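Only one chain is shown below, in structure tokens, and it's the form predicted alone.
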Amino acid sequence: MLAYIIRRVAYAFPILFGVNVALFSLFFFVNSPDVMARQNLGEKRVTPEQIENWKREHGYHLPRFFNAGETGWSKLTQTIFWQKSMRLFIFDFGKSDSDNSRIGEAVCRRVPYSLFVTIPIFLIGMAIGLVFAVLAAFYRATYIDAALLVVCVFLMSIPLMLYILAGQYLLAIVLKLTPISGFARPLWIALKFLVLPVIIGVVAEFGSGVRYDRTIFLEEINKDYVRTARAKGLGEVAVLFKHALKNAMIPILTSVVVAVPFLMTGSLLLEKFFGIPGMGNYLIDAIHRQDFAIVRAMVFLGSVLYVGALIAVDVSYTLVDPRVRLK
């Protein structure tokens, strides 16, 4: 098991390095430091001296990959690539381009607020999705299954923006059951502000989650081992929960990978519309301010979380099916 985990972790470094190089090329070749300086200082009446001072203040005055004016290892370390990209591997995100605040401190401060929203959405949505998927598989090819599919397709066809606006109008303005937006501290006071975004997040993910899980269950219950279990006299409930559910967990675990970065990085629209000071709100504000240091750090952090989730899922595969570790 340990060798399998080490092998999977070793595979992750070339992927993250490739992501790092792609990010650097995108931010420092397509968009040069001079352009970044003008965008932060203002396009009009910006002197070359102001641009150079801004670049020096933010560390963008260095060469991109190779510094011929230095000696030894400094030829590589005193470069934009080393200072701005390679330091991301030790989670040194540097400072914001717009206000010089430490990005790492802002991330640590904002991640808990994102988790307050995303973890309930993830857990409640996954539980409800599994229950209704098993229900659809149990009543497959009946009116219950057909009605559930119609509801899922209908819910999948509605954009998240419409869910947010309809939820705020109906539950907050008309029924006055929850605040329309905002956030408060401590957590027990903030719970009333989290109810509405959590409900909207669960409803928005309901259709796609149920349809995916239903497809997996229908594929499993038509396999030979399920037919053998039925031939032995087991009831349909026992077949679904004791046999099909366990084997269906491998593809279901794969779908969890998509949700793991979302837990940490937050939901952009939900946090922005409901005034939650999480990671999604932080990223949206950085895009509006054209703060490329924050955007670059958040993209790399998302890739690290995604790759880490892939490794966790690979390890979880071995718990469900030990044969996987031999591959």
Given for the second form:
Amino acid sequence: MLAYIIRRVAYAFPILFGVNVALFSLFFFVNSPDVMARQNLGEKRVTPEQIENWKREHGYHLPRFFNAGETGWSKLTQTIFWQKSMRLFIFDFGKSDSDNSRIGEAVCRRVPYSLFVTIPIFLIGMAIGLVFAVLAAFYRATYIDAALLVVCVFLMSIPLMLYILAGQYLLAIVLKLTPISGFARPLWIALKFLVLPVIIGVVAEFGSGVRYDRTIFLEEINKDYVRTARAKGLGEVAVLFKHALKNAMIPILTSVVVAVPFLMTGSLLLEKFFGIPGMGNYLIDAIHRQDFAIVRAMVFLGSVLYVGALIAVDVSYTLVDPRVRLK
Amino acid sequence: MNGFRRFLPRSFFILHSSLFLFLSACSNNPYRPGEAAKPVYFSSFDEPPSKMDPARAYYSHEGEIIGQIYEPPLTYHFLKRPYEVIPLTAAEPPKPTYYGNDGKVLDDSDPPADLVARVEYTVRLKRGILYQNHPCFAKDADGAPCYRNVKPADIERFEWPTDFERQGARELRARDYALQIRRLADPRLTCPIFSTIEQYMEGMSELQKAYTAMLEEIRKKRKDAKGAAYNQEKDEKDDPILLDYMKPDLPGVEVLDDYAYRIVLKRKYPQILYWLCMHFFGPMPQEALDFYTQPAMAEKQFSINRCPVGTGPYYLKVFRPNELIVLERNPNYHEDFYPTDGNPGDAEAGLLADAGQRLPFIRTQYYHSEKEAITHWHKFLSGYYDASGIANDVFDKAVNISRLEGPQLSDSMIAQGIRLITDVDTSLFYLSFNMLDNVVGGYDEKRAKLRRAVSIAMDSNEFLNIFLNGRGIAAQGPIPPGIFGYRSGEEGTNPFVSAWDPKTRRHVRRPLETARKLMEEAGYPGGVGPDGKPLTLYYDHSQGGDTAFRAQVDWTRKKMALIGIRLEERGTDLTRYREKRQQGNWQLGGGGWLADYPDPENFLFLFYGPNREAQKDGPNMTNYENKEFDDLFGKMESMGNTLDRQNIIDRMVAIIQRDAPAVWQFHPVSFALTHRWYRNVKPHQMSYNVMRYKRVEPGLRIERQNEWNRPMLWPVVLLAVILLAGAVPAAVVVYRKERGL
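Cool, the form predicted alone is there; where's the form predicted in complex with its partner chain?
Every chain and every other molecule in the complex is listed next, the one we just looked at coming first.
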């Protein structure tokens, strides 16, 4: 299996290199360093000298791919592509274009805040989703199942934005039970700020989660081993929770493992509306400020996490399903 | 089934306990208990300041923070209007000494600009002003700095400079101001006002060249040492370059002694006093630069751009740009008192109740990150923020606009004791014509008539009502209210476009018939040109993604259609738009200007020929050039605010009203709401250093917060009961199914 993982990691490099080149082209051809300088220097009284100074100080004065004025390896290394893009591979994200802060450190600082929100939503949502999916399977083809499905489809049809606004209005403004937004340190103080976004996140994910899990359970409970278990006289609760649940976990695990890395990137809308200083907020701020150094780093990080998640899914199959062997 | 039976009561117990705990802790109060009972101020920010170096910060959200930390030698009077310059750290505002071409002092106190070859301003500082406590000033028993050559491990545990065990302070010196003025020339800092300052101050351009050469030399050495692996950004991130700022000569600034320095200008420029009110001209201690340029500090991201060091009434205690900014009262703050005089009406408004009292009043200022206007608004209504602006979405709930009485607070706002404060912004928004364009540009009477016709069609009052809830006044020329030279009422009317309505006491646009007649005289009867085709104008912009802007363009299109003009958009990306502007290859475009200082020169230079944008990169977006206007500008620019100056300004305004290089659209009016417990609020358009005058009454605030925010628990209990009641039949079904009943 180790050889398989190494091979998959090696395969990931050309993909990430491709992402890097595409990113570079997008940011440096469509948006020239001169424009980036103007955007960062503001609208008022920007002189050509200031633009040159800004480019010089941020390393954008170099040629894009090939520096004919240098010698040896420097022809390649003293270029924007090498200095800005290649070093992303060693997770050196450089400095923000707008405030010179270190992007890597900001990422490390913000990931926990995103996790404070996304992990409870993920775990509570998964637990509630599973319970209701099992219930739906238990009451399959009854009015309860049908009603649950209608509720799920209804909840799925509502955009997250509406959940946020309605949740804030109801719980914070009308009932005055939770702060409408904000964040504080340490974590035990932050808890009161997390209640509302977590409730909203769980409710918003409820419909799709239950429907997905229910489909898998229904598929499982029609299989032969379930029929055998019932024939042996096991009760429905034991059949569902002891036998069907274990086997249903394989496809559920796939969706879960893929989602785990993205817990770190946070929720753009939730973080923005609730003022949670996580990764989603960081990315939105960067887009708002047109800070392409941060946006570039975030896109690259997202692609790394995605590739990593796919490898993790493959590996996780072997852990939960003895029939799967990686070669 | 035994497990299931055990599970049910346990889950009920856990559910009940959690619900009880949740309900008992329920409150929408975002602060720690007791926090609001102290003399503290609560506010928010939507965009964190990214530049807090006084040589780099430019935008208002940056100025609002560092304006309270760095103290320039001068400032503006808090209450008096028109704005009056008063000393802050200076003993008195400096007076100019003028020198003629022969190098001798001119006797005239206000000589004509062309006789002046050099001007000197000597700034004398008050004694005994101390910096805030900071580790950069900390010294050991031998008098050596405590924190030099520190290792990363030594400071790993510190999150902020205030966490360092050893702190110190020292007296403000003239050299600190000289150092900061020199820093404006550092090419790394891309100071936003450098291009203006270098025009006036002796030796600034040469100083920047010297710094550039010094930097290049240091970088070359580092690059040679590291070879192909050299990465300038990474190298200077890990080991910042400390320039010896004082090494090159700068004839423009001379330190006379510890408490006096001299600024030397190349020509007469009385506006320098306004610049001396800005943070760009605040003091910078060399110790702070030495402290922050150590690699270990860079590693911790302690820098002058994030951790300012000043003498102001507050110091930055917490800076989490994604979450919270806290300013704390500076215990070393020098003697400073609330003004004892103001404008007529200030005393009646209670603005002189604290006259003569020691400043500042507020102990701590909390600024919380708030990205959404609606959450900010509801926190304000709940009493958790002390003041607020009014977003467009909630304007109708907060304010009623009465034709006769103007803006009035709604009943619900009055019931909460909220106060409304309005002030006309010292800014201008306009629609530019490119004077180099073949259709709308040019200086003959026909083209001017076309531009005037467009100006009449674009009814600013209607624009303000539709897009800004009436929050603005229709502009008649380039100078906004509050700036010397502005003419209000009937005498300020732009006769080509507007008329004065004595009933409503405001300017109204001339009838559309006048515009149609002007179109006819311009050679476009009914909007049809000499070639028989309808006149089509092009609106160039780079804001295609902005929905609010698109609505404004649609409105403009409808207004133009009223006089037969077809308007087409030429939306493009910012790069292309900038290129078009630089080449003068555009037709119509939006423009705006916010005053840097309260002087008409800061607005009239937007139409000064040598400042044109095409080819010259100046702020004159319209590329307007008129010799008479330019000559008058040359005279007016350096004059004091006298009757002669007013007459010249009147003439200049009349010239551009006639030539109409722009549709003067509006001067915005800012609306602010404050709670009753927040006092000494008077809008100030020029200074960011006014929080020291504000006061809060925490007792009243706590009382109101408690009254307005009682949690409503019964719906949650009811919901829990319904859910439990619903779960019982389900449990019964499971039980019966399992038992085969």
